[in-house]
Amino acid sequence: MKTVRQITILGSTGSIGESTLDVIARHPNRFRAFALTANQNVEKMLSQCQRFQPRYAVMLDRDSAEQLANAIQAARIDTEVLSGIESLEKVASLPEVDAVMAAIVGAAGIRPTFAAARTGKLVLLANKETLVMAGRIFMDLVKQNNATLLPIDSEHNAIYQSLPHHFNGNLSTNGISRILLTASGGPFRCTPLATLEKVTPEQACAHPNWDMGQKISVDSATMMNKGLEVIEAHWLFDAPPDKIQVVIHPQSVIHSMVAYVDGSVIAQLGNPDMRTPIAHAMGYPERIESGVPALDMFKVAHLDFEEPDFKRFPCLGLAYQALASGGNMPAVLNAANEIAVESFLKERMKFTAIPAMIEHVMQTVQQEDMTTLEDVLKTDTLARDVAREWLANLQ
């Protein structure tokens, strides 16, 4: 008899949260939602706490979190709200937890994630950051504490599924010439180039093909959303920057592909929906049922692939530099970019802006090695105040 799964999901409230939520309901004898956590929406917890009954729900944002127990106790949910990120750690890290779904935006999701891996736990990866921004320090910690990661991002997902079984972080041994990590091209793939600076947030998140938050949205359309996925295989796969090749692909139905030295491509396919990889995540190695209509081949009828034009997406070409430079360089960016994005979204800078700030910031921080999570969060701090002087500089 199969045991229930205790599930933390770290940012649970928004679309790989949700996504997660909805697997789980479809498997309650197999899963069950042990933790929830988010920032500051308060009324969606409130909703997720009614339905799912978690042990506890955190709040990062204390005054949220006032508010959260306030109206679970007013519901009479059985539910232990706490709030801070030393809580986020700790639900990340029980150990009634099975596993972790990692999927907290930006670098706040790094802390707990590092802490779900620093007690063995299953960590189901969709926080980009904690592999662009500590890459070699959280697969080292991974290894050390005997945690098993699987990734989440659709794209990572598909090319774990497209590899060998017996895949054991060598490419050539294993007859792997290639990983080709697809992409929509998102938004902006055909809009004239000179045009371009006059796109606002709300043109930027009108994703074609996916329904994802704003920041995920904007990355997308710079295609930084890529970069930071080529980073994210560098690290999960062994794979060296010229090994990794991203094909933009408009249909985003083919998730990602492997070729072999024999001539052989293994692709991945399905719909542009986030359950596919998720409900593998979580059942793995079996095969569960997600809730995502099948593919109809007929229906899709052909498939597009294009090279990737570095003048329109220089934030690609960034990343790429930013890998090859090694140390701090991929924390840099990361950083730079998250500042650039919320600037760009509160209309404080144009589109185009957004790859100049992550170049300036990527040449005034001087380059360095670390070793420590300390090391990382120093460095995304520098990058951070180093992006908003040029900001104020600029307005």
Contents of the next structure:
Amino acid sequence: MKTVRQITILGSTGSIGESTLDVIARHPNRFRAFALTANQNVEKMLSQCQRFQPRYAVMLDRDSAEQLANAIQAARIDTEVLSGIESLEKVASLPEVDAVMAAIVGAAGIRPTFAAARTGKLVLLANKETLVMAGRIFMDLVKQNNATLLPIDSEHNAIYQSLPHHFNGNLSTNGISRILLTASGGPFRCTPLATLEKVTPEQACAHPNWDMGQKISVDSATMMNKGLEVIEAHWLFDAPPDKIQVVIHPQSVIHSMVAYVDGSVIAQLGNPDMRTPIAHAMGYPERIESGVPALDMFKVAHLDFEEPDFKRFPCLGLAYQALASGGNMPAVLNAANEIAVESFLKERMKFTAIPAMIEHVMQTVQQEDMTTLEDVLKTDTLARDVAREWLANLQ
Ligand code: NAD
Ligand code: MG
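Can you switch from the form predicted alone and show the form predicted together with ligand NAD instead?
Below: every chain and molecule of the assembly, starting with the one above.
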């Protein structure tokens, strides 16, 4: 008999968190939700605790934790409620934990994701921002502590599935010529350029194919999401930037491809539903059911491809630039982007101001090397301050 894998879900109330719980619910003999964590959503966390009875529930926010603890006591659920960033780190690193789904959005996810790697867990990485901010430091930590890293991001999961078995991290000795990273192009792929200035947060969050959290939805609309994913692919697969090609594929059926020197291109296809990469990584190396309907090729009928337009999507160029500069620049890019997206969502600035803010912050913060997580966190704070200052001067 198999032992049940104990899983901590960082960000269980989010889009990836809920899809993960859906997969867990389909396989009660394989997985148990050991700890669930969220920022402030007490109601959703309570219903998740009622259904999954985790050992721990962590709310980052202390007031939310207090409310949850009262509700859990009243409902007689046997779950211990904790709060604060240290508790997020704790439930990512306790010895009972086998795997950690890193699905907090943004830089807020970096500390608990580091804690999971530091304690040698199976890290299921959705939080791409960790790799963007601290790629080399994080990859070294994974190696040093014998942690296992499996990508949840659909493109990187597709690449992982399309690489040779036992890929040793070297593209050229494995006959790989390029990684083809697909992108839907988001909701504004065909919007007249002159009207982009006026698009609303609601329009930006209405992704044509994927149902996701707000931040990644805006990132998809600017294509910063693809930029962050280029950086993510660089670290995961040790791929130089000129070997990572972004391909716009509006149907989001091919989730990415690997091109080989003999002319073969291996792709992974599927319906755009994150439960596929989640189930792939959770069950790995076995294949398990995910609840995703079979792909109907006749319904798909067409697969289209086009080159990305760097003028329409300046964020994509900024991300390539940050990757080429190296050092602290990807962390600066990420921090500026988080403030830009938040400011756009709160209607404090226009959609087209997003790349302008990021470019300003990248030009203002001095380029430096980073060697520790503390360096990364300092860079993050500094870049956020510069971004907020730019916004204040704009208004
Ligand atoms: P989401 O906004 O739906 O959920 C975010 C989760 O993080 C929630 O549980 C929230 O409570 C928690 N959270 C937010 N701020 C926090 C903070 N400061 N401290 C602790 N917890 C906090 O986001 P999502 O769409 O599920 O995305 C999560 C991550 O997965 C992101 O890094 C995103 O880029 C990545 N990702 C998402 C998708 C997708 O389809 N949604 C696909 C690929 C990658
Ligand atoms: Mg993706």
